[in-house]
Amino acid sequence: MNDPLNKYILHLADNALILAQRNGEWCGHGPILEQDIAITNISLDLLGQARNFYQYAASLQGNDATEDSLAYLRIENEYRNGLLVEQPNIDWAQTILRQYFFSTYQYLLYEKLQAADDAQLAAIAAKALKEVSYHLRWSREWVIRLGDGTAESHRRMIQAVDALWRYTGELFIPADYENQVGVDVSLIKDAWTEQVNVVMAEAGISLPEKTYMQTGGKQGIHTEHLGYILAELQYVQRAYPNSSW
């Protein structure tokens, strides 16, 4: 697992799963029934996006390692998504918030990552692009509607920001593995920064002048989240190893 190319695989995979960990909690408890099935089906393009990288980076790792094993059987600190993604849900203004950051982000990692040396991780981009785009627009619909709605729903995106700009640094800050194979994510700072403050302007929100960026999630480092996230996702593997369908 210290070849680079594997940890950046990884590092992509694991940013879409454990987001679609965190977006199917919302089945069955969206706020309308239109939603509720936007959000599970965005979660399922993530897991799919997931399961092609975790395919690709079992294939290259050999010793028996499979999608599952990488999804099921790895530990805490060997995660190496970004920390903005194990946020929790809280609200739905924080879920959308969280999705709409995200998803800028992801959206210009593609763009790029569609020209990779590597053929593999150029296709799994150019195939993900058209779910990203959805994902992006949906999300950039809703941050708008709820910062320019009602007084309640605009003090929910406040505090959704107030929770979770903190971990947005991150995403542009490359681990050594990105250096070496992967996208310059610096490159897209800007463009990701131009694009959300016309959003947050629209949506009538301030964002936060001066913020310590948090990191350490690239290098598996995590907060406390994550770990109830893996004991949810990885408990019926654990507890019944080496079961199938």
Second form
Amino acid sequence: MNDPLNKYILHLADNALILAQRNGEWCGHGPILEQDIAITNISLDLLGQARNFYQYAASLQGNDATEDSLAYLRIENEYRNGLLVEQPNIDWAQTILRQYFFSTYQYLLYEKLQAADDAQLAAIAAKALKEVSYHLRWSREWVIRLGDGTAESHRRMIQAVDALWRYTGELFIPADYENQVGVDVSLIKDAWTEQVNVVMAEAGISLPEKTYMQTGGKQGIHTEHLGYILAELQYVQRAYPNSSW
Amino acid sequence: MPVQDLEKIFQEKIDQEIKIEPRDWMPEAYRKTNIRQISQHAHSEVVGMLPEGNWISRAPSLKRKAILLAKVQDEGGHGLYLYSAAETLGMSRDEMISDLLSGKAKYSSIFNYPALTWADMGAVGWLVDGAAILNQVMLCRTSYGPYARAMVRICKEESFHQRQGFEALLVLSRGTDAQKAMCQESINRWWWPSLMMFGPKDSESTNSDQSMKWKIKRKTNDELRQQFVDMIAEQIKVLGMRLPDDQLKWNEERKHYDFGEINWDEFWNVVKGNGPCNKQRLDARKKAHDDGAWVRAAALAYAAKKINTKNEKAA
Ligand SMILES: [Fe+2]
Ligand SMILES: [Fe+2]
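Following the display of the form predicted on its own, present the structure of the form predicted together with the partner chain.
Below: every chain and molecule of the assembly, starting with the one above.
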């Protein structure tokens, strides 16, 4: 349960699941029907990735572990997602920017992960890469559209940067388990920064120069939001233990 | 050509099962009836996303969450096809949506009932999508071409939804006592409202005759309702649950199930806006529309800027 590979797989799975859960909150409430469908689609893709990772972790753990026991029966400090993905939707600007920051990261990560020694991880990453490249294109276009749209959309994008930028640093600081397995995330930081700078410039949004970067999620110390996410996510399983659905 | 002749040609086409297409001449009332019905149908798909969307975050397994997300997303897609079909008759999606939000346009009353337990996700798929399918299978042959073609695509997905809903209930029906109770309780709540989905009795229905003559509809409300009862009364045996109707009984003479009387006061009350969730559903649609206004404005403004820079480059 505590070996680095297991922690690492759960970290990848948790990132995908928590962002899927957040994006899924938009379903039925999007700003226009086409985009309601698009964000739900991204939620579904991320959920699919999470399931692949959880299933793999469960198979390594044995002992009756399943994708559902891993997603539904771990508590807050056992979740290893980054703080970025658990941040609330707030509005379309924050949702889009969160997705853009994360997809840019995830694309660079999976690109390297598909060459990993671990064949199973490599296969999951390779399969997901096509989806992620769509998420990246979609969210990038929206970042530019909102940044360069109206005065209000511009203002909201600035607010979004202010809310989310502080959670981006953690993505590139390797956690203990990342020092032992998987992709060295410190090596994708420059590419991420360069790409994000280009897109933000096109959107007419300047990035803060000095921001204190919050950390902890990848080690299980989260923002207060995660508890509420898990309360909803896990409610039925906790209320009706030992049942199949 | 005098209008009488046009009407005659129009009716002849209908009688010969030739589809009416957007550019064809059609009586104003035919156009209006179709706009009303198709837009109402589109609104139902979109409002219908709400009760089930409400359970996405709480789905009890990752597999069920994926199925539910995909299902609710399908309903959004159905809304899109149908808005497009209605637009071919000359009303814009914006106008249709503003009619929904002002309360002028209706949507299916079934979505004014709350989804209270996980079992409701099964019951809605099985009973509500099940009832919708019978109507929609008929509409695959409706006389207005774009509507009929939209329905063909939609029907394939709907029957999938119904099977998934039934399967979700089947798991509950074979589960713990608490799950069985949850399953039965949900069926109890959804059974009568789903019977109401077919609309008033034929003897009370105002639009039926003309719609049958124009082949917008091909079966009456009561015929479709009977078909539904016959189907569900058999399927429930597999679940080992019961339908909350003491009068439900096979009638050998009619070769149909007899069933009890619908509470028509409740039916009209919900239609008039007094269902348990009429206000919440409309408020949720209004909120999404209002909160999304700045996003749509930004997208338009950005698209306009792009066109301008293109034109400047071309000049
Ligand atoms: Fe539908
Ligand atoms: Fe459906």
